[in-house]
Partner chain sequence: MSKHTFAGREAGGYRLSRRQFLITTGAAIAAAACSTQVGQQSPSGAAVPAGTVNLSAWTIGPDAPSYYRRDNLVSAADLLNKKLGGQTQVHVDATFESGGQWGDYLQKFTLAAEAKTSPDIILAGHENLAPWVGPSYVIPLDDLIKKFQSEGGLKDVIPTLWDAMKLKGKTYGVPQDTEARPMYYRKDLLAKMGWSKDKIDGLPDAVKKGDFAWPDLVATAKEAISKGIVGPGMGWYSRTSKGADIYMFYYQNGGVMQDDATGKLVVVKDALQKHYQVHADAVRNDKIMTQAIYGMDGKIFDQTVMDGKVLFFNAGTWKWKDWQTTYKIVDQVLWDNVGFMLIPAAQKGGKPVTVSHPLAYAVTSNAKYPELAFRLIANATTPELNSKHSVTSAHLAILSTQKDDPTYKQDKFLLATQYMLDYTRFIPNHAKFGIYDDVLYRFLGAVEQGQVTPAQAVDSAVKEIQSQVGDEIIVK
Amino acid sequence: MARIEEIALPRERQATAWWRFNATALLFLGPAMALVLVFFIAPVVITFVMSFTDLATSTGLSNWQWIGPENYQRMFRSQFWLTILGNTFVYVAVVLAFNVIVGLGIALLSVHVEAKAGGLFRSLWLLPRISPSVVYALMWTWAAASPPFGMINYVVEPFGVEPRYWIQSDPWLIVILINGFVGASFGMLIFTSAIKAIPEDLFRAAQVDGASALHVIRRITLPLIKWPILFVLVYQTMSLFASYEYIYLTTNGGPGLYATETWSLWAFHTALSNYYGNLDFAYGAAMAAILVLMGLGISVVMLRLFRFGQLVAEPRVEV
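Taking the sequence provided, give its structure as one chain in the form predicted on its own.
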């Protein structure tokens, strides 16, 4: 008995010391942790729980029942789920590549010109992001209008491209461009800040050694902004998997049957805006749950590919 008390006493002292050491950090992190718990963790848990019920407008909020994995079985029995899944991965991959490549290109170009000109150039690229979504989508709808209207037709006509109604003939092109210009502005801001944080001495030393601009970008700039690139990739991936706003405003998943329907838009149509009047909340929650798992899985893969542990590790000091 005495031996147990001797072991318990140091543990109590360790716990007291731990609380004293971390009390200040917990005090400041407490509000942020509460917000994350209430607005991020709790909705995900509720979504997963709801996906195992039959909650819908037909059952009401009080007559729902537990049905187990039936919603998931119903989802994968649908003849369209593979088409929508393919649309989702194509949409995420192409728009993500557009966002990162164009955003990085704009950042590299704008930091190597006169400061005011570079700032003005970046400001113009921010216009799609700060514009109201409906206005921005409406501008693209007008630009892609059928001949003799539509600015796109006037732009491509000198190159021998036949005028057309672009949303009908090439809906994915319009969807990718709409989302790409918005996403590229986000990457542009992050990459510009990261490039400006690189010490100027490194660039001057490379110029003295006769390195070309491409060598400077490849050997200095890109390796030193690896962390911002990873952040943009992961953040934009999660964002694109969940986004459907501009698709909904321009094509609404069409033209035709599920031509540009993505997984998030499918979940929205099922749970909140379907053609049959019965809003199937639980079925839509099951789709959203799959979406969460897909986003998390791809994010983990990216973190491993970029060796996230090494990026955040403390630098070794050579003695």
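Take the two forms, find the largest set of C-alpha atoms that superpose within 1.5 Å, and that set is the rigid core. Residue numbers count along the first chain shown, from 1. Bear in mind the structure is a predicted one, so any value in this text is a computation, not a measurement. First, how it differs from the form predicted in complex with its partner chain.
A displacement of 2 angstroms or greater separates the C-alpha positions of residue 32 between the two forms, with the rigid core held in common. Here residue 161 counts as shifted, since its C-alpha moves by at least 2 Å between the two forms after the core is aligned.
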Second form
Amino acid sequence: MARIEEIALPRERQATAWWRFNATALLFLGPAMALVLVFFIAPVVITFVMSFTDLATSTGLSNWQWIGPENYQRMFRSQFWLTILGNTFVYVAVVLAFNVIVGLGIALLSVHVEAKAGGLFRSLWLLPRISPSVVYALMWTWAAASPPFGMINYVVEPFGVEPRYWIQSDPWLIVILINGFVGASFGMLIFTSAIKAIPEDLFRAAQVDGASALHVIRRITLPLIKWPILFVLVYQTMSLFASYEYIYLTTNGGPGLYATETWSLWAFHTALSNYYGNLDFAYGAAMAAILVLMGLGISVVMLRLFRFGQLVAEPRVEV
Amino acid sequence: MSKHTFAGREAGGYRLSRRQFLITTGAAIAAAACSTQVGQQSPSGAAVPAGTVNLSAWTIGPDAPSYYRRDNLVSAADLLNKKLGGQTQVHVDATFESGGQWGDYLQKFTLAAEAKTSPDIILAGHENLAPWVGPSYVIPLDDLIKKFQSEGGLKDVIPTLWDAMKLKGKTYGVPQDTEARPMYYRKDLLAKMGWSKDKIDGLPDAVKKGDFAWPDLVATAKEAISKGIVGPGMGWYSRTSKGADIYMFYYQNGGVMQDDATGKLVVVKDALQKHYQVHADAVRNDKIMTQAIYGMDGKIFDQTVMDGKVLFFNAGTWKWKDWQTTYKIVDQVLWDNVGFMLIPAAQKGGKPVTVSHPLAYAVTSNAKYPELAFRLIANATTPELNSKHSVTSAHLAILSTQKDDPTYKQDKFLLATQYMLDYTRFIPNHAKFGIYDDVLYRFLGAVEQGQVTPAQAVDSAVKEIQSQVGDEIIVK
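Other form of same protein, the form predicted in complex with its partner chain, not the form predicted on its own:
All chains and molecules follow, beginning with the one already shown.
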């Protein structure tokens, strides 16, 4: 009986063989790996390293010192870290729900009307996304301005709603709407293309069988766009965790005691935005480091929950 | 040669091992880091070179009429060039930011300073210099002040303004301007309430003497609302955003912000509670101030007060010119309808108060010729140039000689408000003041919004400041 024996190569030749075998793959992957290293891995490493120093405006790059975990201790000594953490989860959850539900609703509605009208409707929903962030936020601040100004006040007053400074009286409403109207367009685009990719035969067959519109959506459309929905959920969750620009430009985390301050905005305020110029880079880096850990944790949970392995697995049947 | 080699990495017959590669790379990074450290050293500061010297400067309003902060440096170059006698010619490239935010301007400078691209001269608030001293973004000026004491109008700078430029005994800035933050009032509305002209015009004096105190202001505002002269919540408008004005009510109630002996920040709990109570009462109990004041758009504030809808309102002296420039209010209309006074004392017979925020020109460590940069600033500090700035932007005199300057003497608003500097206080020069301020301001908002009571706010604010600045705070 023939016996296959392992061929023992000298260590040097093993390494040479390994390089020869993998050289092409490394050549092709190299640029992307370098980009990931420089723009993703290195900033995270620098953030973590910086978080163990006292780097601030008052030290500059020349006088900083290692201070161990003091920044983390200081962060959790603050009375407000739990409030800010809670705000972050509320913000992500509610805006995410708004984005997905409204995005899906617009996609379903616009593909079921005449093509031109549907296209126009979707274009209108894209306006917030294509407007520059600052202009878009500024329009909201004007619309929600304090009485006797503010377009919202003009619109709601005839219905008996007392004019108010909406940004201050209902800050979460403004934060959710301003982010939601931008975010919904992302889901809308993905869902529309996914729905349009469903073979027409399935809808015709369902109609022949007498299925109602709701049945068609429930039994055909939604199951077939499951993966795009999951993609939008995961992607938007991560985006929302790191985003703060519209909150910064409207409520700025207030009013008062961190009412709408999210974790990323807290890090930004601490590291890069202080009225008197006292920027606390290292302390802000510690906050950002916690955000990175939160993001990693949530990514792992979501990828497992939504069985990412199945999403990227090779199909069982050839298509 | 090591057995573990990288195939295809030969250069000139030499094969670099993994270990050698790591060691070499590590050493290169360490060397680069060390060279960065060495690069932080202050410039040698060559005195006066021959030829043309370009000096750069950044200035800011943010109020539009303060452009002489830039223009005076440009004008000073002519004066300096005459003194330099032709061998050296100074050319100034100065910028002026109008309508922006202080925080963005300061952040831009901080990042530029680290990148070694900051200008030679920076204009900033006196308290902004404190965090810049540690990393040497700005240089001490004491030796230069001594050497060029007769240059420009340096010797005539009002002494208390020099005090505001000092940190740990060293001077880091030259005063550029100062102001006061009055309590403005509408004369036309008081007249509608039945006040006589003499009583209206005598209000600033009554405040100065302590005859018209804070409770009187509140009572007047309440009366105006009850009579329908102004709408609900429009008896008094305070500042709408962060700024030094906020602390007028802390000082009014006996507050102290910095310990003279140690330089540490100070919070006086009793004064802080009274400061919060003033705002809580105004918004929630007496309802003389709208709850929407916190974070209100500055343009809405200005438009509302200029429309004559608010009885009392806080703003800096510079707003007098800004209202004319931006809101096209004619000077005489302002004089006819708007008056100004100190912030009334907390109780009758007490001392009224205001807050000033002197701005300063500082020489940065990036300046190649710090002596020339300083001399340029000194030559921009003259009665003529400072008075031009004062009358254009409604900022007060920083030189004792300005009161005799023909331009300054013609401006009755400046003359009428100059006395306020006798009652003024400053915010502290401390590297962690921004953190202290952030906590106190957020709790002020919370009190106005009814999220916490003044007593709760004081306890929580003190704890929060202690947790954030450690032993840099003294609680009294």
